[in-house]
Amino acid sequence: MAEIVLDNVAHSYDGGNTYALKKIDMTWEDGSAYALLGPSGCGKTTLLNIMSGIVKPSQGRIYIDGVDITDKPTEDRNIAQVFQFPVLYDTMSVRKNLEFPLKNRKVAPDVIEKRVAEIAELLGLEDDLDIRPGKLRSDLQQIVSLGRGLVRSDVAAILFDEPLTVIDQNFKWTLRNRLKRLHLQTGVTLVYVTHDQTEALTFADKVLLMNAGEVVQTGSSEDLFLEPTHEFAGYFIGSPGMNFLDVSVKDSVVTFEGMKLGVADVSGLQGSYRLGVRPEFVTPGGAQGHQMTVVRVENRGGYQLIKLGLGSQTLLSKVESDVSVREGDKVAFTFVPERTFLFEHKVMCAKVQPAGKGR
């Protein structure tokens, strides 16, 4: 277990013409669980491989507990990594695959036996220990690969690169909970790469949301959902994502196609902005509501998704299943003020209060 510091780290695969990973300065706190979340190609795996030593960054330094390890090979970093697809020795049994990282470090046989039994119990492999991995289903092979990454108790951190990709959907929830339990038991630093927001938001203490090679927001799952500081956090987090409207602001008054939507809580704003509000916070009723036309109503079981017309644009409202509206109705809907944001150059700069409540 250790503190890992990335100091001005960036990486280009083509000599500096384009950057797969843009500059990042961050301290990964000892004992925390992190998720790197974002779409394919956003730089998640590059960042993970820089931490493990597979890739040397084009610029910047990496420190573990104050020691510069930027130029150290992977084997000298005391970091375990679990890849997207199984990496196993098929000539060995599952037991021997789990023992191998410990035997390489000359761990005492009784300690190896105990640790392998603990990991096998954690991952549900007790009945498969004497089977060769090649005879197991692909998802069970990946679970064995997970076990190889988890078996060492002395590592500074364990890095997971989308480890549940080949795991059966019904078993993913169980495995995530087991990994979380392991983290709570051991206190080891975990870094988990995924494009699945459910995995990230249920697993991690802190989420790093990435897009186009940069970290656009860092925080808890609650932070990213309730307080997005970047348009991409609004778009990528949530199902469905945030509604956006191109609005005009003059003397902090926010208008859309001549309709007054509210007042920014920051004085003096002028110009063109993007208003963002999640469907969960477009609610029917309210004295400060805006008249909208119900375009479509979809019953999703536990909730309804309502498509609304406002001027020339449409937006979504996510409401309880017992809310009674029909297509063609004109209904007042309110933007919850604490959850309605203005973005300038994709960065959140203000919240929008109902007209008359602003400055």
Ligand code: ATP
Second form
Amino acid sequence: MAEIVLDNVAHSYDGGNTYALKKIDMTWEDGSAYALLGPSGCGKTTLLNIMSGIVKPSQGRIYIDGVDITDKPTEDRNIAQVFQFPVLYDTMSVRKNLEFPLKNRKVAPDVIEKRVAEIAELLGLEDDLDIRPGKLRSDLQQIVSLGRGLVRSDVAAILFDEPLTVIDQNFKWTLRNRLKRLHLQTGVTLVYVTHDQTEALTFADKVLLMNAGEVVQTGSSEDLFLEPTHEFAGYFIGSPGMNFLDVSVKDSVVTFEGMKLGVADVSGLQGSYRLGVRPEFVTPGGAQGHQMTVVRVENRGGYQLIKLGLGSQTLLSKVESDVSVREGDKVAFTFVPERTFLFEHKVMCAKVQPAGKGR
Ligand code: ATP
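Mind sharing the form predicted together with adenosine-5'-triphosphate? What's above is the form predicted alone.
Whole complex next, starting from this chain.
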């Protein structure tokens, strides 16, 4: 196990015209489970491949336990990688595929036997060990591929590039939990690429949220949900994502189309900002509420999604099923103070308190 450091790393595939990965400085803490989360094309695979050695970064250095490995090939890095689709030898049995990474490193036969049995048990492959992978369903082939990534116990980290894409929805959940169990048992650093927020949030201790080649926020799933430091975290995390209003701020007083919405908790703000508040934190009632028109009420089974009109814009509120509102009603809704943010150039710069409570 080891600490991996990315120092000033960036990558361009086209000689510096565009950067698939913009500058990143990061220490991957030993034993943590990370998710790289973001939309297609945001640079997740590029970052992963830089760590494993498939891609050499255009700039910056990579260290494992203080040793510069930037110029080392994949096989000398002590990093295992599992890809989106199965990478297996079909001339060998499942057992031999699982043994292969260990035999390659001259691990003792009794250790190999024990380790392969453990991994087969973890992944539910006990009955398939003597079959050739080609005879298995494609999702089971991918599970064997996962096993090949997990079988070595001496690696600095295991990198997963959307490994569950071809796995059936129900089994995905089981596998994710097994990976989590393996992580808790072995303490190996895991880095898991996904564009699925549920997958990232249930799996990882820390999520690196990426957009357009940049890590926009790193934190726990709670941090990303409750304290988004970038508009993109507000938009991408949550279902549905954050509401945004274009507001004016004068002497820290926040107004929207002439309506006073509150006061920023940072003094002296002036100009145009974006106010962001998640649907969960637009709540009915409250003495400091703002009058809004109920445009639509959708029962989503377990909660209601209410579309509200405020001036010329609409926003969403997510409330319990038993809250009684009807289309056309005019109701006061409150923006929960600790969960209402101002963003300047997409970066969070203040929270919005009810009028009279700010500085
Ligand atoms: P996805 O979820 O679709 O796999 P991603 O977040 O993993 O996307 P990358 O695959 O890292 O994103 O791609 C980042 C950017 O780099 C994209 O614009 C992509 O088109 C470009 N890119 C990726 N690989 C190459 C390559 N080998 N040559 C040129 N451009 C590439």
